[in-house]
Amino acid sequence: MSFLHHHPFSAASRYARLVLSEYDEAVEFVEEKPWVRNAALLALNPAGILPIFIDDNETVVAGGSVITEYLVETKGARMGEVRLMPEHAADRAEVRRLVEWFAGKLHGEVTNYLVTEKIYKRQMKQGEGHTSPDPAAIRAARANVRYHIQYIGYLAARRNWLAGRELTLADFAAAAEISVIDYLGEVPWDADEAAKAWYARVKSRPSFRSLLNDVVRGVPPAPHYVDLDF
């Protein structure tokens, strides 16, 4: 049996979670808190960093980037067309530059800190971190994330998929990060309806399905989350 360790809603953990289902891998979910520093887990990856993924061959793979394209390179041959990174050394990059860019910059400018602020912080303990939200980065993240749809919205309406013709990793990367900000109501879908459509095919996928049931206690999701037309 293969193993997750995740936080519902880490975006790098959904990230993995995404194309775990879409490889119909069978695998147990251990929940962790990413602000503690768990002994146990820092023997698995020293950077203390979710998501951690444990092969059923007793395999360590750290990170959710790392995850994937492992995922790619251990599963996808039997996934035959359906590998999620294409075949031609150009293409594959553009696939990294976009998954650098979600789940690094985007990450960085918007997820990250609605995350931390509207759920991690609700879940901390005292002596874990535990504060009141701060308005200055849940502003910050409203500044940036509109930009950041405009962007998707650019390359969903010049592709068939954000890198390209075909689903790739770039359209979980990026989903995974958006599917956090939307449980939260903060993503502007008045500001581009390419990004939405593009939002609502993802999302209509089985391997979704997961993600559409997480539920923050004391934080519900926006009233669209779950509705796979909005």
Given for the second form:
Number of protein chains: 2
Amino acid sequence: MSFLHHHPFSAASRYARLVLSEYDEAVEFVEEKPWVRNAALLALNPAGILPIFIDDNETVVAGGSVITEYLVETKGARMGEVRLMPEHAADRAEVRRLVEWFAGKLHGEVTNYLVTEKIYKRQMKQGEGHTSPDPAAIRAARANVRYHIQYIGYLAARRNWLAGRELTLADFAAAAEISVIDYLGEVPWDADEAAKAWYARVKSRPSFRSLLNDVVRGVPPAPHYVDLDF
Amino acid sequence: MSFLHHHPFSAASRYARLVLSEYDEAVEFVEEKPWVRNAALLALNPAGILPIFIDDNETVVAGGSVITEYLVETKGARMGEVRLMPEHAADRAEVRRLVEWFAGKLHGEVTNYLVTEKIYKRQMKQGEGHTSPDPAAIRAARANVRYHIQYIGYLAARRNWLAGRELTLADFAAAAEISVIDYLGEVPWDADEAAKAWYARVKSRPSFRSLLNDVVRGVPPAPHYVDLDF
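Since the structure above is the form predicted alone, I would like to see how the form predicted together with a further copy of the same chain looks, so please show that one next.
Now the complete complex, all chains and molecules, led by this one.
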């Protein structure tokens, strides 16, 4: 049996979950609190990041991008057309560039602010670092999200999927971030039709279903969150 | 002919330079200012990041980690033992975890502060965003650098190289960051003997020579910067 230590609203965790599901990997999920230092998890990975994947051969792999590269290398061969990484090095570089952009820049400029202020802070108990949401962080996220949606629309309008003709890791890295932002009702869908059409296509995949069932107590999802035709 | 658009004190650029040199790739270097928006470069990569590698087949690859993965995939096969990526997926995941740690976390917590405040701001002209160095940023870098050096020492004391038995991309990602910090005299070498011994080994490689010749006008290197036996 393999395991994924994750948090349901950590975008990097969602990225790993999507790829695991696309690959039909049976995984036991262990929920963690990203804001609590957990000695057992730190022993597995000193960066203290989520998600952490423990393969059934006991290999420990930490971090959304590292896990997904590992999955492609170890399980991808049997996946044929939905391997999620193209064959040619230049195309793979484009996938990695976009994964870094979404998991790094979009995450740092938008998702991380919103999830910290609107979800993690609400779930923190006394003594776990609980403070009130910071309106400046939420404002920054709202100012930044628009150009990211437009960039997704720019790519989606010119290509079949974000990195090119094929569905790749880049689509899931982006969709994982967007899904968290969308739960919170913070995606300006009116900003870009092509981005919206792309997201509707990713969201309709069976791998997305479990994400759409995640709920945070006290923070209901935006009304259209589970709607495949939003 | 292939090209690398870079800045001599961008750590990600240095990371790509080291790997290109280890691979004996003939490259033409084009110096850029990371703080100036350059329309031609933005057309090549909308993230506007350095370095950018243009392969002799005109493939454009942006970003230190993406470039080095591309080099391993396209030129690594002929490198034999100094391929810089191990054969097994679990070992490759460890390399990628460390590259992300050094190019992401060490960079964000230390190198980026120091290079921005002490080098880029000095090189900026009026109208390019020039302001005085921010002492708070420099203090943050100095507070953070120590545990990074200790982590490098921890790895180096337990393994032959940072990611394991073999020299890998992880050593060059780390050394590229350290080399910039060291130029500025901000590495607390007394904090960890094993880290120092590891850096002396990387620094002695021929691929390091060109880095040791880089100089910023007005910011002389720390006295031991070029010393292989510091």
